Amino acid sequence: MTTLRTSRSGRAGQYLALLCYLVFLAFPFLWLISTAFKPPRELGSLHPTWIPKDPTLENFRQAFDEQPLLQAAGNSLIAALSAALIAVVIATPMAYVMARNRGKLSTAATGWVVISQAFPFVLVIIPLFLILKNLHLINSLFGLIMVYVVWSLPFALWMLVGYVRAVPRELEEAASVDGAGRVRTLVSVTAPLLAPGIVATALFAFITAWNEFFFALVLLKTPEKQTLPVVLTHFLGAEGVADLGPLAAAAFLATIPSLVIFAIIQKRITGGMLAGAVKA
């Protein structure tokens, strides 16, 4: 009986901690939505409320009038989609080789993956800028896409290695015994089992590129090329005073693509994360 009570108490504590964590994560987003629909009079109120008393869409109209949000969103979409697809195409065969050949080279590559994630952006931006300048890729979406690919590749590789290791070798050996060649085995047996991990990896690479700000700020100069996170900073005045209503409306719209994609492929993301974390 004591053990059962202890188990229930522990489970209740876990649920309470999870609830607190969810509230912690949800609070900024809910407050962002509330701010986006508030008129200027309520935004300047000394007693703010969760639910707008007089909700309005004026902030959204003003946001689109003041800044080229659609063009910036298009630039972000092109950069994020391209970077995610290229990173996955490169990382998938590399991950397969690393997972199936556990030698010194694989260990060194894994160490490189871990170490590369520890470097802050500011340490690499100057040499990166000089390299892209020599290649005439400054103020170019293609140059930004290449930066995003290189930056997201280590994480994509680490995640896919774990997922490849979750695929039993026996399945490939059985297909080989049945007469399937190497390419046929990879396409018909291994690839379908890797699909959840590939989808999850592509999504995280997409979200990383979609939300990235620092590289886009430094590498893109003209307004026509700038991505959405950079354009959002234009709602700040010269003295750092934010145009709060339009800024909240634009920021809310910027979060919608990530939320929609997460909602659509949530099950695949969960499977990919669990397999990668357990087997890596």
The other form holds:
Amino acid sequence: MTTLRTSRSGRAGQYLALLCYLVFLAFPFLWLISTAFKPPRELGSLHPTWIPKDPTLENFRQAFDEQPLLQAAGNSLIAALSAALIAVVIATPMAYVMARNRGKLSTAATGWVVISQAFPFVLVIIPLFLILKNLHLINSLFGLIMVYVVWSLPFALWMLVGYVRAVPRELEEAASVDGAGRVRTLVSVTAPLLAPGIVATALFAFITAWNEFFFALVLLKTPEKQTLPVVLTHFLGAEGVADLGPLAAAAFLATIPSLVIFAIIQKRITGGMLAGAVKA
Amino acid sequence: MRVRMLTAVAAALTLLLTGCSDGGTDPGGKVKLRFQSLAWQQESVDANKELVEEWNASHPGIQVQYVQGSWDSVHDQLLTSFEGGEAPDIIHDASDDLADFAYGGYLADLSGLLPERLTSDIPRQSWETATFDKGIYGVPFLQEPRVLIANKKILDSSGVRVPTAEKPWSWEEFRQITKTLTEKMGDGKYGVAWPLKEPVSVTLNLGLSAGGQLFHRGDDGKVTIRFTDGDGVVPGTVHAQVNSDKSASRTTLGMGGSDTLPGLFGGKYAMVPLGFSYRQQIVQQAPKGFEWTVLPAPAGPGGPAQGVSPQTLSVAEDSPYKKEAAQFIGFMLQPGNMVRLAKGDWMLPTGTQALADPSLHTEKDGWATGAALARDLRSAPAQSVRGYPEWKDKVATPALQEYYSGAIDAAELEKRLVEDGNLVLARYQR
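What I would like now is the form predicted in complex with the partner chain, since the data block earlier showed the form predicted on its own; can you produce it?
Everything in the complex follows now, all chains and molecules, and the chain you saw is the first one.
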């Protein structure tokens, strides 16, 4: 009985902690939504409210009028989806090799992956800019995608190595004993178990590219090529002054694709994880 | 089936490659210029785009493409573009950002390229903001003084003398008046709120009115920092208002200008020192019935002088079409156009003809007060000092923030600004 009571109070505490964490996470996003629907006079109120007293769509109209948001969102989507796809296609076989063949080369490669994450953007941007210029890939979404792939590859690799190691080698050996060839084993046994990891890695690469600002700012010159994060800064003036209503409206819209993709993929990750757990 | 899928993927990648690549040269052989503008308020963006369209319509051989930049990231973005040889031909920036680019050889010297009408129309003190080593590296065209935005009802009901551009408050009078206002307003309310998230430029630029200069250039051309009595007036006033008089809100010291507006509208603060262009936000955001007025910033014995860093138009050194770019700048900054740009940005034009435009002298929204201050605007003290950005970030910002909050005294502030500051500057002047 005591154990049950302790368990109940403990569980209540856990739910409370979870609730606090959710509130903490949700606060900026909910405030963003609230701001996006407020008229300018409510933005300047000394006593701001969660629910706009006089909600308006004017900020959205103004945001679309002032900046090419749809075009920028399209560019961001192309860049982020392509980067995620290419990064995963490249990283998956590399990760498999690194995870299954532990040796000095694998250790060195892992070390390099970790170190490469420490390079700040500003350190690489000028050489990168010059290389892309020589390749005539400045002001090109393809050039930007290449940069995003290279930039997200080390971490994608790092993530996938972990997922591959989590797949028991014995399963592959059992498939081999059953007569499956190398390719068949990889496709029919390893790949399904690895699917949630691949999806999670792709999601990471997508979000990294979707949110990335500095490379896009520097590499894309013409308005029709610019991505969403770059266009969002056009609502900012000197010394931190902002056109707050349209900025909030545009930022809110910018979060939607990530949320939708995450919502779709989340089910896949969870499902895949459970499937993996049963097989293991 | 697999072959078909592979072909489709290959085709998609090819399309991506070709479709996303930069278009390159103009098939018609016209001169193509890229103009990167930092305009961000809708009226200002509209004015810039309209002027570009007008130019393109009247100059078919020289076509200008409008490119939107942003104030937030312009320095890093330009630096990378300069290094990579991909900078826009015509560059919109602020004069305090130009020194490193000018000394670095990234900007074209515009001497001799600009029309006489423009060079003679802009006053000498404005040209000084964009002149480095006798070369002109930008055309200063918009500027804004710092003014006091005041709650008119509180001010009128307090019975204090209302300053004018001709007879502004002295710094001592300003301090006394904020004390009076605070006493009359009651608990939790303040005569003034200083938004000092970025305290350096405010302190230096307003310091000119009290005779402060801080940066002194010797005969050898080297700059050293000296702290005189004049340099202590503005920081001393703010420090006293926050820490001993309690007439300035402590909580706003870490805020940006926009953050203080709700308090101004709500009657928590009687006055807020802000840039002239903040009037646009006040017009947009102030609640109905809120009465506000624009007052000149306090002045010292030498008059209401103030440092400013005007917005500028420059030409990239790498641009093959410097003459054409300068022609475009000449067009953009014709007096009538300068007025359109100024009104779009809620700022003041530097050109004397534009500044004389009657629409910039109306009482409404404080235009007349700002226009009257224009003659006393000077080049910001640190305008052409190499190493200023590092001094500002590493030495002056933390020192001033600590002083204003009461964590250090005036002697420590002076020591840090001068001793640490001169060490920083010395590295840039070897």
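For the two forms, the rigid core is made up of the largest set of C-alpha atoms that agree within 1.5 Å on superposition. Positions refer to the first chain, counted from 1. Everything numeric in this text was worked out from a predicted model, so none of it was measured.
For residue 24, the Cα shift between these two forms is 2.8 Å when the rigid core is held fixed in the overlay.
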